[in-house]
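First comes one chain, alone, set out as C-alpha cells in the form predicted on its own.
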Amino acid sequence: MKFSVEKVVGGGRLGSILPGGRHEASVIETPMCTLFTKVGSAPHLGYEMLKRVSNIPDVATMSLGGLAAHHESVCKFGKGLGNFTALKSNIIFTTLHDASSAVTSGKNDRNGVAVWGKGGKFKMDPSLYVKVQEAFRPDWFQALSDGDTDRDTGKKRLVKSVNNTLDFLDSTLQLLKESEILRDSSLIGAIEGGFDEEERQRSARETSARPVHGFLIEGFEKGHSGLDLFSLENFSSLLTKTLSCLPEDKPRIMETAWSPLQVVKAFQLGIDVFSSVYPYMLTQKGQALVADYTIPPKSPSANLESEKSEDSSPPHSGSVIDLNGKSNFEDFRPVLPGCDCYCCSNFSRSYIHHLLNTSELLAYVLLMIHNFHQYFHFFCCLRNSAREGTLEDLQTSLELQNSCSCHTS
C-alpha cells in the first residue's frame, strides 16, 4: 500500500491510497469509508441487493468476531476471505472487532486478545492471528492490538495496552517475514493509550518506528462506537498531538460510527479512511439519515433560517428522520424526496413505518439501502467540497441540520 497527499485543506488530506497486491491498478481517493459488513456481508443485504446500492467503498470491513472461529473452513476453501464471501472484487480489510458493538472487558492479556461471535470467546495470540490471516488472505489486516480501554481507564492499564500493542505487533512482525501468503498484504499498526496524552503519543511513535502500511487509532471507546466522542472536551486535541507523531505518506483510520458532521471534524483533525457502521446503526433504530450535502444547500431542512411561516413545514426536519413515528402513517412521501436510491425511488415513509411496525424484516433491508446511498454520496461530497474550498460551509449547514434534527418528520 502507498499513500500521498495532494492537497491540505482546513488539516484535513485530500489523498490517494494505491493498495497494492491484486488491486495494484486501483486508486482510492481519501478522505473515504470502508463498506461496514457483519460476518463478511453488508447488514440485511445479499449480494444482489447490495448491487442495488451507488457508489459502493472498494475497501470492505471484515471483523473477527464472527470469522476467526471459522478459519479452518476458509482455509480448506482455499480462495480466502474475499471470494467466500463473494466480494472478491473488494479490497478486504480485516480487523479486530465489530464497531459495532462494545468490546468485553477484561479478556485481553499480554499473552492474547480475545475476540466475540456468536460462538462466544475466541482468544488469538500473535502465532494463531497470523494463521488466521493466512486463511484469510486479506488484502489490509490490522495488527494484533489491547484496546480495552476508555476515559476511565487508569493510567497502569494503558501503559499496559501500548506494551502488550507493541509486544504483539513485533511478534507478528517476525512471523510476517515466514508468511509467503501474507507477503503482498499491508499490515495496519494499532495506536493505543486511551486518553492519556504520554501513552498516545508513545504508542504513535513506537508503531510509526515500525515496517506498518497505515495506522488504525483505536481504544477511545472500548469499541463501542455510540459515543460522540467530540462531546469530551479533550479528544479533538488529544486525537491531533497523536496524529503529530504519524508520518505524512500513511493512511490513518478510525473505526468509529460517526455521523456526516463529526465525520467533518474528524478529517480536519487529519483522518483520512472511515468506517460506514454509523448507517447500520440508524438502520437499526428505524431512522434515516435526510441530511442535504449540497453547497449551498437546496433543501428547506438545511436552511431553517428562511422557514418563517409557523404554518409551512418544510419536507424534513434535521438529517435524520425517526420512521417508527405515528407521522409517518400516511405520510406517502419518499424517505427523502429528490433520493434516486432503489428505497426512495419505489416505496413511501408509509410503507416502511408498516413494515417497522409489523417487524418484517423489508423494513431493514430499505433503509439499509437508502442510510448506505446517502452515506456513501456524502463522501464524494465531502471530497468535492474540499477540492472547492467550501468545506467551512458543509460544516456550516450540518451543524444548522444537526441542530435541528427530530425524531419525526
The other form holds:
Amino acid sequence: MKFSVEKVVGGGRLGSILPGGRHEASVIETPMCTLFTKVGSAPHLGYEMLKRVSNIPDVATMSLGGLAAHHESVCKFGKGLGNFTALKSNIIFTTLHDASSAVTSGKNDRNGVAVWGKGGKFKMDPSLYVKVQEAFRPDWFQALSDGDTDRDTGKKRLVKSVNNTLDFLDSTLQLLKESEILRDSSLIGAIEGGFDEEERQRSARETSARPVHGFLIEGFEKGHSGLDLFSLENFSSLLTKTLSCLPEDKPRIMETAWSPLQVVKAFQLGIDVFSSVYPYMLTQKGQALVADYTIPPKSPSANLESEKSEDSSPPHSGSVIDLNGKSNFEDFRPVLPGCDCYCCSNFSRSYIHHLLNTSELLAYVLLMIHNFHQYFHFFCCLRNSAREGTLEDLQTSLELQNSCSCHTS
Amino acid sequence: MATKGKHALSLNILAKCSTSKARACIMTLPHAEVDTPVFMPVGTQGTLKGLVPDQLRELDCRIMLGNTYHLGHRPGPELLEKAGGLHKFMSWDRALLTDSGGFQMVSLLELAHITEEGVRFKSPHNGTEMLLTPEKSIEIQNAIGADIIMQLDDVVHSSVEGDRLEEAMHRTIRWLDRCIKAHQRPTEQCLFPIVQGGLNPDLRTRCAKELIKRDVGGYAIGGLSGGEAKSDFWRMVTLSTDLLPDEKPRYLMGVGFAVDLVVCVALGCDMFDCVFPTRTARFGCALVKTGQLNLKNATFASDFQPIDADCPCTCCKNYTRAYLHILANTEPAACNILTVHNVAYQLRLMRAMRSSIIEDKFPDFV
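Right, and the form predicted together with the partner chain of this protein, after the form predicted on its own?
Next comes the full complex, this chain leading.
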C-alpha cells in the first residue's frame, strides 16, 4: 500500500492511497472512511441490501474479535476473508477489536493479546496471530498490539503496553519474513501510550522505525467507551504531538466512533482514515443523520426544524433525529427530505417509527442504509471542503446544526 | 389493474390436472395478477421480517399477508388511513391479503372471551381491553386496504367437538353477513368467507352450503392445520373443495409445509399462507428439498457449498453455508439473507407445481 500527500490543509492532508494487496484497485482519496462490519458483514445488510447504499468505501474493516475463532474454517476455505464474507471486491483491513463495543480489560500480557467474540475470549501470541492472518489473507492488517489502556491508566502499565506492542510488532515482522501468503499484505503499526505524552511519542518514534505501511492510533479508550475525546482538554495537543513523530508519507488511522464534526476536528489534527462505526451506533439507537454538509447548507428546513419530544430533554434539531420519538408517528416525510438514499426514496419517518415501535428488524436495515449513505456523503463533502478551503465554514455549520441537539459532539 | 365484475377479484382457470383436483389459474386483483397455486408469505406487522418490498418483487412475489390484529393495534387504522393504506405505508405496490384478527382468538384463548357481539381480548402488549366485532374487523381491514380481506369467524381449535363446534359454525355464518354489511369498499377489496366445522363432515358441509349462498369472490377453508391427524385434515380439505364452486379461488389458511402444499394443491386449493418459512429463517434455518438445514449447527462450519446449488436466489449466489453458520449465530443480517432464500424456496416450489399442472404432469411432480 502506498500513500502520498497531495495537499496540506492546515493540520490535515488531502492524500491518495494506492491500496496494493490483491487488487488492481484504483486510487482512493483521503480523508476517507472504511466500511464498518460485524463478523465480516455490514451490520444488518447482506450483500444484496448493501448494494443499495451509494459510495460504499473501497476498504472494509473487519475485526478479528468476531472472526478469529473461525480461522481454521476460513483457512480450509482457502480464498481469504473477502471471498468468505461475500465482500470480494473490497480491500480487506483486519483490525483487532470491534469498534462498536467496549473491550474487556486485563487480559493482555507480554505473551499475547485477547480479542472477544461470541464464543468469548480468543488469545493470540504473534505466532497464532500470523496463522490467523494467513487464513484471512487481508490486504491491510493491524499488527498485534496491546491497546488495553485509557485516561485512567498509570504510567507503569502504559510503558508495558508500549513495550508489549513493540515486541509483538518485532516478532510479527520476523514471522512475516517466512510468510509467502502475506507477502503483499500491508502491515499497520499500532501507536499506544494512553494519555502520556512521553509514551505516546516513544511509541510513535519506535514504530516509525519499523517497516510498516501505516499507523493505527489507539489506546485512548478500551474499545468504545462513549467518551467524547474532544471534550478532554489535553486530547488535541496530545494527538498532535504524537502525530508529529510519525512520517508524513504513511496514513494515520483511527477507529474511534466519531460524528462528522469530530471527524472534521480529527482531520485537522492529521488523521487520514476513519471508521464508519458511528452511523452504526446511531442506527442501534433508532437515530438518523440529518445534517447538511454542503457549504452553505442547502436545506434549512431539514436541519433547523425543532422537534418536540415526550421526555424532558430540550427540543432538538440539527444533526441527528430520533425515530423513536412520538412526533414521528404521523410524519410522512422521509427521514431527511432531499436525501436520495434508498430509505428516504421509499419510506417515511412514520413507517420507520412503526417498525421501531414493533421491534421489527427492517427498522435497522433502513436506518443503516440511510446512515451509511449520509456518512459516506459527508466524507465526499469533507474532501471537497478541504480542497476548496472551506473547512472552517464546514466546522461552524456543523457546530450550529448540533447546537440545540442532545448530541454535543 | 383492471378487474372484472363487482368482486375486485376475477379468476381465470388456465389448466386442470386430469388426475387430481389441481388447477393452475390467474387471479386478477386490484394491485396484481397472481399465478395460482400461490404461497403467500406473511408480513404480520407490515413488514416481512427484515426484507424490503423490492426484494420480494425480485423474487416475483405477487401477494403477501398482513395481520389485522397486530396492525389494528399498531400503528392503528386511523394512521394507516392517513398514510393512504398499508400499500403506501410499507411501499408495496402488489397485492395484499389481511386476515380478520380472529386466529389470535385460538392462540390467545385464555385471554379471549367470545360472545355473539364479538371477541374481547386483553392486549398482550399493554393489557388494554379490545373488542373485535365483525364490524370492527372490517373497518380496520378497510383502512388497511388489502386486495383480499377475511371475514371475522368464530375460530375453534380443530380438536373441539360437539356443541361448541356447532355454535361456532352457525356464528361464523351470522358474522359473515355482518361483515358483508359492514364492508365499505367491495369493488376494491374482495371479502372471503371462511368455511368452518372442525373435523365434523356434517357441520363443514352445512357451513359450506350456507356460505355459497352469499355472493362473494372467493372462499377460505379454515379451522384446520391445528395439529390434527393428517388423514383427518386432508379429508376435511377435500370435502371443502368438493363443495366450493370451481370458478372461485380456495384459500387454505395456515398451511405451508412442502408436503402439505403439494397434497392440498392436488385436493383443489389455490392459495396458501404460513409463517413457517419466515419464522424459521429467524432461527437460522434454511429450507431445502430434504427439510431444513439448521445453520447454527457446527456441522456446517466447513461446508463451503451454498444452501442449494440449484437455487438462483441472492443468498445462494453469494453465501456459503460455512459463513452463514457464523453469521446466523450472531448477526441480524443473517435473518434477511435466510428469509430471502426461504421465500425463494417456497415460491419456486409453487412455480414448479404450477408448470407441471399446466403441462398436465402434476402426478409426476408429486
